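Have a look below at one chain only, the form predicted on its own, in structure tokens format.
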Amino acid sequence: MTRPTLQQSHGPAYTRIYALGAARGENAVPNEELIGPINSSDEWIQQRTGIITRARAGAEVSALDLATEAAKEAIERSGVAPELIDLVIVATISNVQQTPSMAAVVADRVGANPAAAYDSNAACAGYAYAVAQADALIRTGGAHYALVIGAEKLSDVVDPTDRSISFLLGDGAGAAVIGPSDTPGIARTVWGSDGSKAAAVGMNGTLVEFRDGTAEWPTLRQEGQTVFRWAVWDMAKVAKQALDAAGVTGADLAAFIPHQANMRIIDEFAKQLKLPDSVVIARDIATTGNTSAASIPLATHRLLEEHPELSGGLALQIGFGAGLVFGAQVVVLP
């Protein structure tokens, strides 16, 4: 008996980002409101992080709501009918329900039902991971148009008395519509992980421990110096690898959009990469804070609002965080 030959799908040769959308927590929370419980000062926070205020959502607003708002803007700006979107990926660490996925609900809310939909947990690298997945799935014929969202309500997992990370965190969502392109719009992603450093940043307890009364509600913690050194030295190498994978140099870039973890890390990155003054560097952290998976699309959205001349230029984006995980790619800005 002759075994039949399976058919495999093939998609377009290239993809690109069509448009972006953004949603930030409606409350601007200044440093002064957070310094009491951590026995700190506005000056200390600004010097260490570059943050002046951070965006946080009210109690009645969920990460799902932020994701929906950002997605609707991205779809409207893209010109792609929502019913043509057949893949929705939400990068998040703050879905308060283990299941169902945030992505499935967003897909229905924006009119993309019955798109394939799932959540992806790669922390602050989540958006870069999701872009890599959307690019690959479209090029192999697994999807036609993708909606990629980074969405976080990190104020749900903040301990106001924690000095390691709590004052960094904000709430928001950034979304991108990705689809076929006649020319390359998303270069190969350089990504990976180092689970040996898993304890450097993450939750300080499990839901099982919380249920059993042996731990408080789990909140985020980090070993600041460990994360800082890893981000500055190891991630600069990853950024250079992403430039090489794209076949470009720092001088070819219009923008550099790193995860908005800390202004000192961003500035050190620029030095390590020897970026020329012509490259615009995203510094959205100053008024948004660290929004984990949402930070790169939020920073990109703001950068294009403030510098529309960057549209069509090349941007290097890199995310890195809990896991430890990292992902970087060069993209053409919509």
Ligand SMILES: CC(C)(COP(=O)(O)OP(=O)(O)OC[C@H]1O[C@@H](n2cnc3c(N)ncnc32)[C@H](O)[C@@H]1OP(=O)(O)O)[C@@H](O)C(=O)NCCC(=O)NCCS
Contents of the next structure:
Amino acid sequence: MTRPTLQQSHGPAYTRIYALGAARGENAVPNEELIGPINSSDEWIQQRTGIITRARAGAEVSALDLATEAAKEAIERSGVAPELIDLVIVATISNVQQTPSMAAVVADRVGANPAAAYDSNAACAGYAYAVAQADALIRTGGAHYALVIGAEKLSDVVDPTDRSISFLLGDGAGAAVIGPSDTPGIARTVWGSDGSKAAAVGMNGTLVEFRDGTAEWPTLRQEGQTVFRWAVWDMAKVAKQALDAAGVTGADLAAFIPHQANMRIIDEFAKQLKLPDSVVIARDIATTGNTSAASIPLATHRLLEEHPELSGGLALQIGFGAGLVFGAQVVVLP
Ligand SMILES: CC(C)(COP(=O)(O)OP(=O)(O)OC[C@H]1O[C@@H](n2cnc3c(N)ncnc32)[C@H](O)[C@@H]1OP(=O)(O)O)[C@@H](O)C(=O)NCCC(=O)NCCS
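For comparison with the form predicted on its own, would you give the structure of this protein in the form predicted together with the named molecule?
Okay, now the whole complex, with that chain kicking things off.
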């Protein structure tokens, strides 16, 4: 008996980012508002992190709302009809429900129902991970047009008395529409994890412990110096690998868009990568704070608003955070 031959699909050779959208929490929260319970100062926070204010959403605005707003802008700017979008990935660590996913609801809200839709948790590397997935799925014929969103309302998971991370965090969502391209627009992603350092950053308790009354509402904590050292040493290497994977050098870049974790980490990266002055560096952290999965698309969106001439140029983007996880790739800016 002859066995039937299976068909396997393949899609277009290349993909690119068509357009971006952004939504930030509407309140600019200055350092002064947070320093009391953590015995800190505006000067300390600015010197150690570069943050002046962070964007936070009001009680009535959810991560899902921010995701929807960013997605609508990205779709409108992309010129792709929402009903043609057949894949929606939301990168997030702050969905307030274990299920349903934010992605399925966003897909419906933006007119992309019945797109394949799922949330993915790779913390601050979530957007880079989601871009890698969208690129791969389109090129293998698994989807035609993808909506990728990083969306966080981190103010729901901060403890105002925590000195380790609370003052860094903000709320926002950034979205990208990704589709087929005649020329390469998303280079190979360098990604990975190191679960042996899982305790370095993450939640300080589980929902079960919270239910049983043995822990407070889980909030984020970090070993700042451990994460700082890992970011500066190991992530600079990953950034270099992403340049190699793309077949370009730092001098070929128009922009460098690292995860907005700390201005000092951003400066150290730029030094280690020996980026020439012509490379514009994203510094959205100063007024947005660290928005985890949303930070790279938000920073990219701002960069393109402030420097429209960067459009069509190459950007190296790198995300890293809880897991520990990391992901980096060079993309053509929309
Ligand atoms: C969190 C972070 C800003 C702390 O900065 P740091 O320079 O490492 O600070 P340290 O922990 O070494 O503490 C230095 C001093 O500041 C004090 N300090 C710590 N937190 C403070 C705060 N929130 N406010 C004021 N002072 C603080 C410490 O007590 C210490 O005081 P001492 O010198 O008298 O002992 C920094 O470690 C960081 O950004 N880490 C990486 C974050 C990151 O990339 N996260 C990615 C995951 S999303």
